[in-house]
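Presented as C-alpha cells, the chain that follows is alone, the form predicted on its own.
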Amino acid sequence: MTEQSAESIGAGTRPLRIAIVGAGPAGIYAADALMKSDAEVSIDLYERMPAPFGLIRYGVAPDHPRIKGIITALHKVLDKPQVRLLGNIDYGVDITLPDLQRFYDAVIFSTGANADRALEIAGIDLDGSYGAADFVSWYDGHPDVPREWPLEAEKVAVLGVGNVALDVARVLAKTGDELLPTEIPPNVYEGLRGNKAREVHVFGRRGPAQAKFTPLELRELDHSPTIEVIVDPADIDYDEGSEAARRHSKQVDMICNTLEQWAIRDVGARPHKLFLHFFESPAEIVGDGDGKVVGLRTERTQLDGTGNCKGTGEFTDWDIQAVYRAVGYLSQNIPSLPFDEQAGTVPNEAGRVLVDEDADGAARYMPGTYVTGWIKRGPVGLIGHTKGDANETIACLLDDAATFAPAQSPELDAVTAFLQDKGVPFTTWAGWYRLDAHERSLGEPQGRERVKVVEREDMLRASEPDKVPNS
C-alpha cells in the first residue's frame, strides 16, 4: 500500500485500525470508548478462547446471573459494524507483537489475571492443596483445564475473605443439585453431586472489617436451603482503625452487620456447615506420610489499633483434608512486553507501556502499544473499574494516534488472510452467536438457559457454518 502520514489515518483517509488482545470486559470496555470517541476506529478484538467475555464466562461463579448479566451490555458493544471479533487465537503462538504491528496502528492488551497468587507457607505443596482460580476454571467449564475435580474430602479449609473466596465455599457447599438448573455442563454436575464435604471453612487473616467480600456476595452465603452459615461470636471484634473504618464505609459496616447478626444466633439444621473465620492466619497446611493433607495450623492474630493485625503466638490445628488458597489472581507474562515479576502487571503510565527512563528521567513508552484493565493495575476492584481503566488508556492512546507509524497493511483481510495462511481455525462474532444458539438448545429440554460447552474443539464446531456440534 502506499505509505500514508500518521495525521491522515482516523481522520477521512482510513480509520485508525486498532488491536485488542483479550476479549473480556477491560477489552470490550477498550474498544466501547474508542466507537465512542471523535475517531474513526476499526478494532479487531483478538481472545484465546473460541468465545468471548473472558472471566465474565470463566471466572464468575455460575450461581450468579447477576452479573452475568454484563454479558448483555457487552453485547451491544460486539454487535456494532466497527469491531471484529478474532477467537481462539493464542498470542505469543498464532500471532506475535510484531504481526500485529504490521497490520495496525496501535495494539492495546487487556489479558487480565487468570493464575492463582502464591501463598507461601510450609504444605502450600501437598496433594489436596489447591489454587482457587484452578477450581473456578473447572466449574465453570474451561477448555484447557481437565474435567474432574478430586472432591473426596468432607472438611475442606478455604483461605482468604474476598469474593472469590465465598465463591468458592459456596460452591463446594452448595449440593449439585442445586446448581445443576445453571449452566454448568454434566461434568460438572456429576463431580458436584459426588462431592463430599460437609463442613468449609473460610479463614480471614484479620477481622470483620477488614474483609474484602461485597455485602450482597456475603448474603447470599445464607441463601442457601443447605447451607448453615456459622460466626463466632469471639471473632467480632474492632479496634479504632476498624470503627473508622465503618464510619467512612457503608459497604463495611454492612458487612459487619451480617456478621454480628451470624454470631448471635442460634446454629440452624441445615446439612452442610459454612465457617467463617477471623483473625486466623495460616500458617502451614500440613500433610501426612503420603503427602496428602490432613490440616491445617493457624495462627491466632489481634488487632494493633489500627486495623492491621498481630500473631500471638497461639497456634490451633483444624481437622481439614483439603486447602483452596483464594489470596488473589496473578497475571501472566505477555510476550515482547516488559513485566512486573512482584506487582503482576505491565509496568505502565495511565495505560501506555513503560519501557524505561531515558539519561534525564524522562520516561520511555513503547510505541504504539497500551494496557488496560488488571493486567495495567493489577487484580483488584471489580467490573466497573474497569470502565474508568478502559478510558485512561484511551485518552492516552488518542493523545499519542498522529505519532503512531502507519501499519504496513492495514486492510481487513490482510490479518485474516494471515492467520488462514498459518491454519489458524479462528472464531467470529457471527460464530459465537452460533455458539450461543446451540448451548441455549442444550439446556432448552431440561428447562435450563444454556448448558455450556467444554470442549474446545466441541466450541469451534459449534462456531461454525452449517455444521452440526455434538450433542
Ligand SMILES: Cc1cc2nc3c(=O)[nH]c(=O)nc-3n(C[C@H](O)[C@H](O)[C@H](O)COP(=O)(O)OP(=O)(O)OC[C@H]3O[C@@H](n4cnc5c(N)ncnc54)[C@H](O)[C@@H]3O)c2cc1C
Given for the second form:
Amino acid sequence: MTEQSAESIGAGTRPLRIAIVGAGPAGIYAADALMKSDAEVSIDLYERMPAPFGLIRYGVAPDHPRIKGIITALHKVLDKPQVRLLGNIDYGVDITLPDLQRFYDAVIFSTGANADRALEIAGIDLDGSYGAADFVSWYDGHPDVPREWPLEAEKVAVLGVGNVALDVARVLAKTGDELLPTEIPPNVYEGLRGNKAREVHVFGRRGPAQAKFTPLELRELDHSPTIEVIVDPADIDYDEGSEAARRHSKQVDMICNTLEQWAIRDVGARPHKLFLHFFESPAEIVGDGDGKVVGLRTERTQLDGTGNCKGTGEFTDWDIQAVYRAVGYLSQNIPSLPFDEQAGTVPNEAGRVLVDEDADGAARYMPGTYVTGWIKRGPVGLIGHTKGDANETIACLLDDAATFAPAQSPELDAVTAFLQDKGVPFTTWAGWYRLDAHERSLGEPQGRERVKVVEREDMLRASEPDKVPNS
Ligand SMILES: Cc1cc2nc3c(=O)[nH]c(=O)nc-3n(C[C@H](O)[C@H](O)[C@H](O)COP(=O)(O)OP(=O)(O)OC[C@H]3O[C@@H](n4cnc5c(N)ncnc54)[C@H](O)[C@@H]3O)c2cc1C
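I have the form predicted on its own already, so could you send the form predicted in complex with this ligand?
Below is the whole assembly, all chains and molecules, this chain first.
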C-alpha cells in the first residue's frame, strides 16, 4: 500500500484497530499479513476455543505431527506485541458485530468450517451412520463432543475419496497402540484400543483419476505395519477425460500410478484390510429392525468419456456395520453477516463482504467487514492455501482503510473491560503458553510431545496462572 493511505488510516494518530474472529490458520495468516504491511496495526484475535490454531489442533490427524508442526510458525505470529489472543469467546454469543464495530475500525471473519456436509441417501440417519467431522473432533480431543465413540463394527465403510476420508479410514484401521505416541488424549486411546474394525472400505463414486486425495496422503496409507491396502484391478479405468486429467496434473498422474501398483500386487498378511473402491456410488445405508446399520448398497458407475460417471443399474450389497460420510466440511452461518447456504460461504469479492448490488449492478459491500480462509472460499484446500487468501483480503482491507468509520472505543482495555463486565471467562496468549506447557508436561513421562487436554474446564484451569487440572 502507499505511504499516503497508510497515514490516513483510522483516526490517523493511533494504530488501526482490527478484530479477527477465528484463530485458525486463516486468521493467524491475516494477522501476519497486517503486521507485515506498512500500516501501524493493533489486532485482537478472537477464538471460540480456549486454545488457538483451529483445525490444525482439531482437524489434522494426530499421526500427522509434521503438519501439526505448522503451529510452530503460527506461534511466532502470535508472539508479536501488536496482536492479542482472546480465547474462549464465541462470536454471536459473547460478542456481537455492533459490539466489535464499537471497539474496532474493521473486522475480519475467519471462522472456518466444523460441520459435515449432508449426504442425501436413504438410511443416513440410522444408528451407526456418522459424519466424519464428528469422528475427527472426537479423536482430536475437541471439548464439545462426547468423550466416547462407538467402535463395535468389524466392517466399516467410509464414503468419499478426499484426504479427510483417508484420515478417517487410516485412524479406523490403525491400532490404538500405533496412535499412542501421538498427542491423543487418554479417552481416545482407550476407545481406539477397543476398536473392533478389521475391514475398512473406502468408496468413491468416480474413478482413480477423479479421486481428491493428495499423493502423499495416499501413499502414507501403506506405511502402517497393520494395514493392508487393497485395490481391485477392475476399478482401474480411465476414459478420455481421465487421460487428459493425468496429462494436465502431475498430482493426478501420481495418484493413478500408486493405485495401479497396488491393484497388481499380491495381497499381504497385515491384519487390517483397507479397501479402496472406485466406481461405486452409495445408494442406501441399510438398517435392521432396530434402526442399526447392517449394510451399504452401492450402484456401479461407469465413465462417460468426460471424466464424469453415470449409474449402470448394477447394485452391490456390502456387509458393513458402520458408515462414515466424508463428503466435505461445511461452514456455519455467521450472525449479522450474509450467508450462501449452498456454498457454505459468506458472499464476498476478494474478501470484502458482499451485501448486494445497486440498481446499476455495482457491488455493495459491508463497510469494514472482511472474510478469509474456508469461510471465504469454501472448505477445500490445505493450510498453506489460507495464506494466499489472507494476503488478498488484507490488500483489500488496507486499500479501504481511509474510508473506515473509526472505532468509538479503540483503547485496548475498553473491550477487555466489556468482556469482564459480561462475565466472559476469556483466555489469553499467556494462557496458551501455560496450557501448552501443561500438555507437554503430561506427555513428557511417556516420551510423547504432548497429551491433549480435552475438557473445556480443564483447558481453562490450565490456562490460568498457577492453576492446573488435577490430572
Ligand atoms: C479433518 C481435516 C484434516 C485436515 N488435514 C490437513 C492436513 O493434513 N494438511 C493440511 O495442509 N490441511 C489439512 N486440512 C485443511 C486445513 O485444516 C484447512 O485448510 C484450514 O484449517 C482452514 O483454515 P481456517 O482458518 O479457514 O479454518 P479453521 O482451521 O476451521 O479455523 C477457524 C477458527 O475459527 C473459530 N471459530 C469458528 N466460529 C467462531 C465463533 N463464532 N467465534 C469465535 N471463533 C470461532 C474456530 O474455533 C477455529 O479455531 C484438514 C482439514 C480437515 C477438516
